[in-house]
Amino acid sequence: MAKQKSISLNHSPEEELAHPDIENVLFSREQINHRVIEMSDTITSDYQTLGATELTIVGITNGAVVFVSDLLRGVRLHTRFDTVRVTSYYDYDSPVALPKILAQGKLRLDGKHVLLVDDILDTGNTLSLLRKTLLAQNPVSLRTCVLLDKKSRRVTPFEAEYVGFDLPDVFVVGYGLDYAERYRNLPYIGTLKIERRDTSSWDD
């Protein structure tokens, strides 16, 4: 499995660059692109050790969107993609509700090797309800990756086998991640200052 990778809260010389909303770059684009490699690497060598030839990619929208489609690049076997979409936050920087699916994937996933990618890993309650849709759907194996792993929020005992990096207690935007759907194009990871995530005082 891939091994995980720990956060340092050192400033980033792309933090120069970064958006005037961001505090503080924690994962740079250079470090996150290499990450996708090692874990695109591992992927595609456990599940060739499973004597698998095709993998089912199940990407959980929108956070992972970004993640996802290079993660798929970067995996050496035949593919098949589909998406859910799951919401649980709104326009807050926590989760405010229990977990929804908003729309379920098309693909039939029966006898197949599925492997389920979301971006963050936080409280385990979207990610347990997703496993427990998807089995249901009996697949051969189900996996689960992540890019982040919040483990001090997490609510449902859940534990991904595929780990980018592990965060510590932090709200963070960039990769896909977003607050109030901005930020999702910055090309890095950072925290978010408090004054933006007050969303009554943004420009429309």
Second form
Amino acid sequence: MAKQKSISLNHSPEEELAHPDIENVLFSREQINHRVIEMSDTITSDYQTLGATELTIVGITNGAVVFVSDLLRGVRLHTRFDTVRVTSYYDYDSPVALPKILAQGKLRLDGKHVLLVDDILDTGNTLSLLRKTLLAQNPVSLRTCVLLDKKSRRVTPFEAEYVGFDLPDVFVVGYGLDYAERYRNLPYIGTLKIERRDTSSWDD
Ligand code: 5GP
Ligand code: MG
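For comparison with the form predicted on its own, produce the structure of the form predicted in complex with guanosine-5'-monophosphate (5GP).
Expanding to the full complex; the earlier chain stays at the top.
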């Protein structure tokens, strides 16, 4: 019989720091896991208090994919799951990125309790746009949940009902968050070394 290889999924903090492009780890794998379980528990009990037995979770791709998949597995209600795809682009006249919906979800939301999930709440433009779009479908309730909140960066007033961690005005990668599409697969969240922010230097 073939001998099974043992695979360790528990990286030590030292191993996590080992990624050569990461300057600082701000939230470790353990901190994130712990907080996401807390958030799932809070969401479960809040909706139970509301008398809701079913929750429709809508994740914003690509950034929220890792967070929402962990969150989803911690929620102890009947769930429906969908995604909307949003991109942010820079308009000539605007100093900030403007969001554009590339693909709508396919589930109907009328009469449903809906939880919209994103990775980061930054200027507030993305969630404001999506809140407006989803409310037009007449859900019974619509709340938002983000892992990270950069409150100081708000351009459009917006508050999420569920926030994992507050973050100052720093650019972060990992746990679904990218820089030029890299680093989404890191199990922790951190800042990028300054020399890696210039993609023209990427030859690997
Ligand atoms: P908002 O519309 O609130 O300005 O933007 C939210 C989106 O901007 C997030 O969903 C995320 O994709 C992106 N974003 C904002 N801050 C960061 C960051 O520090 N790192 C990364 N990778 N993306 C960010
Ligand atoms: Mg995003």
